[in-house]
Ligand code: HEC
Amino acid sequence: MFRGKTFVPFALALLTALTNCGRSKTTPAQSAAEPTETIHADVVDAPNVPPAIHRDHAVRVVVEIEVKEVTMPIADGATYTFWTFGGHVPGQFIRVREGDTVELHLKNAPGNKMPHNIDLHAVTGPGGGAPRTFVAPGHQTVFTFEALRAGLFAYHCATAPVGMHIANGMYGLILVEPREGLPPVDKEFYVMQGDFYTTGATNDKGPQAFDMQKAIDEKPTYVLFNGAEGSLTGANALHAKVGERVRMFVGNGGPNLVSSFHVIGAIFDRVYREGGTTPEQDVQTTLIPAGGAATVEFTPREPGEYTFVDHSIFRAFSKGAQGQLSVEGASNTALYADQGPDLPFTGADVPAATAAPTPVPQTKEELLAMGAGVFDRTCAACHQKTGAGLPPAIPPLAGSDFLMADKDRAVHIALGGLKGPVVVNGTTFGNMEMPSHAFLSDAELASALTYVRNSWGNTGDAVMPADVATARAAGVHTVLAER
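Could you give me the structure of that single chain in the form predicted alone?
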């Protein structure tokens, strides 16, 4: 504690001296007159956003935030003790207007164990307010600043060790609207990415503690939106309608990783990069630095599930950086057509007449022999040759109670694909998106299913080509997992 208290003021003093070195001694611009009107800010939890500001004058805005150290789920079956601004990760969204005077009341709950403070990137002054907001458990402090510049800014705790406080979830966003306001939209959402470092591995169960060495090495266990795996998927997905203009305020708390933010199936009409006020148009993926933010706007034209990710893609499918925007409305097939018919392709240099016919296996032994090759060519890239899968994104086939519970269901999944969360051996695997394998022949599908249902500890009866043919004739449909 002694190191933290002495180091921060010294570093700030050194930074100030270096910054002022060589500057002319001109008189700085004067701030606007002190506002006479006082209002209390409506600070809200993610993914919600306070209402847009419609006033045409500056006021004194009172913002009250309570620091809470709380234990909450970080992933399915795993908990973590987060340090938070307001009881959630990210911290509460603050919305003010350019020129406002912000009176920030920072309270440290009596049951907390650590002192905390707040560094707001919207502040013009050394430390962003951190040196003037240091507060012990059971105490509160008040800090006042003028919001001189418009933009979307991150805020975070800056108490030593700073990285640990941020890694435990102490970050949020403050929007300083320009004096003229923002263009109106239909929906606004608040999303903030963070990387988390736990002593256990990804998907380990039970209480998880912070791992300082992992954080120093920049090897996160999880990369998450809004502080928990599944916080913005399934029942927690965001919602909009076809044709509505959507604005997302997206931050990156870090503490280490840069985000490559992308909405699959959407092109951003406008992106205000790094929280600035000058938009760029027609952007596919935007970089958001640690401690930074971006505002993205787009209009979904087709109904369905739009998954948004950190496009450093293993973070999305293996460490949790996924969210969903569920869009309702009428489909436009001229814009987004249905999938065409499945047609054979023998290769440009191989005449179709010379292609050897696929032998149809008749016994379980023949199915197993053929299935091993089909699995290696078609399935092993995702499910692995050992059948172990790729947790937490892809569940195991080895010893799988889900696979072995229903042979007919397995046939329909192989034909039509699988969508939604599934529970395998007591573990929930969210946002499953297994594609259809109807392009395989009846014999190929039957042999692959027979192989996986009789390998890696699984023991089951054979799936015959006739079983697949019957299911195919009944209609190929995506299997919707239990929600």
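Shown: the form predicted alone; wanted: the form predicted together with the ligand:
The next block holds one chain only.
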């Protein structure tokens, strides 16, 4: 009987069973049919992700997520009522394997005020699950789908008004690992960007409500990683060591903005663009669409703080879109050397070492002749060739009562710089500082000062190189102008 047609499938089945022996206790062989083994998914809060999957067969994965409407800090001193998948923004990270059957239990906490649902971009079917998961406060529902395609997918609430549910923080990521798994790395992190629309202005204190008009106009008051300013900086920074391979699962919940995700000081040697499965190599900044994701990988080689930003850079510095990866380990100066010495640069050719030294000007005429050149090269960039300055930031030297009132003070300003507010001819200047010019020689400074004190209607005596030398010896410091 064990010959011919029946023997071959039997032997194959035996072989398959043997091959899988020890990997799984309940499912001996992978089958295209619905999996018989059931496991409970480990869903975790950002910036953490569940551990990598080492299974070689599909299972039924039970995922339980509770929608919670919670009031939490959005920025320093400001709170916001977030709607969340699991209690935080972004929602809990779901990790399954290609081919798994996902049994999603969506619970809406009894104290909540709104119905919610979930649209997972990993779902194949109209609405991505949203029409089959609508759930009122104090209720739960179950929705089952097969994770057909590998990739990193966003999920979000899609209950009307959809934009409002997303703007309130209802998004997260689901990773469908390819059958063969992802290459191993040392550290994995979960970061998701979102734009927020508060009734108050950016940095206003106190409870903040959602502002529908700002959301429609796409004018966010905050652009944040992981739902709050500072959620990934300072004490909350991510950590890695020099030489460790870092993988970041980066999502963008929107609702409106696309992200130009960039880690300052790192090159992504691999990016799975838009959450797809074919990695791109050597990318500086990757674009993450609203409702999209990217997996980025790199290995920091030098210790320090790696700030990551949305490189639409005002979002980073004015609206909160900053996080930090803090890297410890030994420095590699061949790769990333320390800053070299500070040397003067006047824009003119650096004189050759063999050139004869410029004679030091002795008379007022000599000082004026040299001073015109020094002024044009150094001071005119700000004060203008005409000495007129650039109001309202840069005061005039032409006809300046302030300049002419105190020669010694002018020497100290040229040497050490000036911090306002300063009143010149009745007008107050103070929103810009004048930098120190101590890198100029005594003769250069003396000649420039003599020049400005004897041009454009100003008349005064000469500033001698010895005057500058005396002031320099007394100590170079920023002059604080008094009104």
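Note that this is a predicted model, so its numbers are computed, not measured. Residue numbers count along the first chain shown, from 1. Only the largest set of C-alpha atoms that superpose within 1.5 Å between the two forms is called the rigid core.
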Once you line up the core, how about Glu66: does its CA shift reach 2 Å between these two forms? no
With both forms fit on the core, has Val423 moved 2 Å or more by CA between these two forms? yes
